[in-house]
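First comes one chain, alone, set out as structure tokens in the form predicted alone.
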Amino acid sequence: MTDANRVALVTGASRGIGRGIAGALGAKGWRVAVNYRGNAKAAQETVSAIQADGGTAAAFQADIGSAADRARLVKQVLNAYGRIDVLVNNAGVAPSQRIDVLEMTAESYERVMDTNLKGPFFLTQQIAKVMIDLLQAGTITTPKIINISSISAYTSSPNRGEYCLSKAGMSMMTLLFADRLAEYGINVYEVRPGIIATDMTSTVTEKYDNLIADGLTPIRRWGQPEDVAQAVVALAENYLPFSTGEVINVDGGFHFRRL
């Protein structure tokens, strides 16, 4: 029997992949905490869409890169719902400008790392401790932490090196927490999207249209937020209970080595 009280916190859920994930979880009966940084209107649109489908959701403002905001976010979600069963670390930013690694600034590096790696790492650290307490209290049973990385974790893009570094770091972050939390029954996964149609990729649509048409990916189409969302749902729903630290590629086969 499905637990009707289960809660998923999805960071960066006001648009794009995060919105797709939040909507898919809401449709499966999860109560969804929709985190956003600045666009309250977009976050409310995500919430309203979930509610229109009969689900339960609420918006929670917090900048994942801020320690004070992370602490407030966790406190507010627990006050609202009393538990967190799944954390989806989805919030991420691209560099404000694509600049060669020889010219990358410390400011750009720090901005991207704060949101894409430092923030998720310390949010996971905080929520993992909460999950352990909730497990020991019998409040939750199969908690999960799901990190949304990118093919940029292993694909060189010298004009946005800080983004690549942040996603490569998230891959190791996944392994570290998977190793540390396995004894408590907390499984940790990495979902690795490829070329997904979102605001982040909207500025390079023509470039990727041509690359996909030329066979960059064996499945010759753009990925959609819903493609990533379905992978997250499978993990959240405990379809891979004997796997942890696993990478789920949602990339149309981009990761193949082909001759």
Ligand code: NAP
Given for the second form:
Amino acid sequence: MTDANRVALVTGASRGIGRGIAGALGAKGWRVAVNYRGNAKAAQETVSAIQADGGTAAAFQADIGSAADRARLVKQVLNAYGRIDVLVNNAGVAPSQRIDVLEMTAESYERVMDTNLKGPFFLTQQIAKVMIDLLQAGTITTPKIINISSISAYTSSPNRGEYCLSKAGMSMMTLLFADRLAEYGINVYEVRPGIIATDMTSTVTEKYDNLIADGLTPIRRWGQPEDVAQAVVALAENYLPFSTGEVINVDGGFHFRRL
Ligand code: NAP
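Now that the form predicted alone has been shown, please provide the structure of the form predicted together with the named molecule.
Now the full complex is given, and it begins with the chain already shown.
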């Protein structure tokens, strides 16, 4: 029987892919902690949509790149719900400006890495310990950590190298935690979206429209947040119990070589 008290913390769930993931988990009966950085109104819209669907959700402000905010976030979610069964590390930023790798600034590097890699790494470290305690107390049974990386984990874009580095790092982060946490029964996964229609890609719509029309991906359409959300639901719902450190590509087939 499904445990009606299961809790998922989704970072960056006010908009885009995170909102899609939060909504899909909410529809499956998960209680959803909707994290956001600055956009309280959008976060509340995510929460309201879940509630309108009969689900349970609340918004939690925290900058994932800040150690103090991460600590506060975990405390507040535990105060509200008493447990965390699934962590989805989704919050992420693109570089503010696309700049050649020869000119990339340390400021941009740090901004992107803090949010996309350092933040998720230390949030995972913190929540993994909480999960271990909750497992040992018998409060949770099949916790999972799900990292939203990108095709940029292995695809070079020299005009946004800091983003590629952050996502490549997230792939190794997935393996490190999958390895370390297996003994506790905590599976760790990487979901690798391709080109998904969100605010993040809204500035390059025409470029990707053309690339997709020219056959960049075997499945010739933009991905939608719901495409990523369905993969996350399958992992959260324990449909891959004997898989960990696994990469799930949600990219319309972008990842394989073609001739
Ligand atoms: P988006 O539409 O720009 O939304 C980003 C979300 O992350 C927002 O909810 C934002 O909160 C939140 N966020 C940003 N920085 C944060 C921080 N420091 N702390 C907490 N929350 C923060 O982006 P998206 O396209 O949905 O991307 C979501 C994830 O998927 C990212 O990790 C991205 O790299 C990855 N991805 C996206 C694509 C794509 O094509 N869109 C492809 C591959 C991978 P606010 O609303 O408060 O600003």
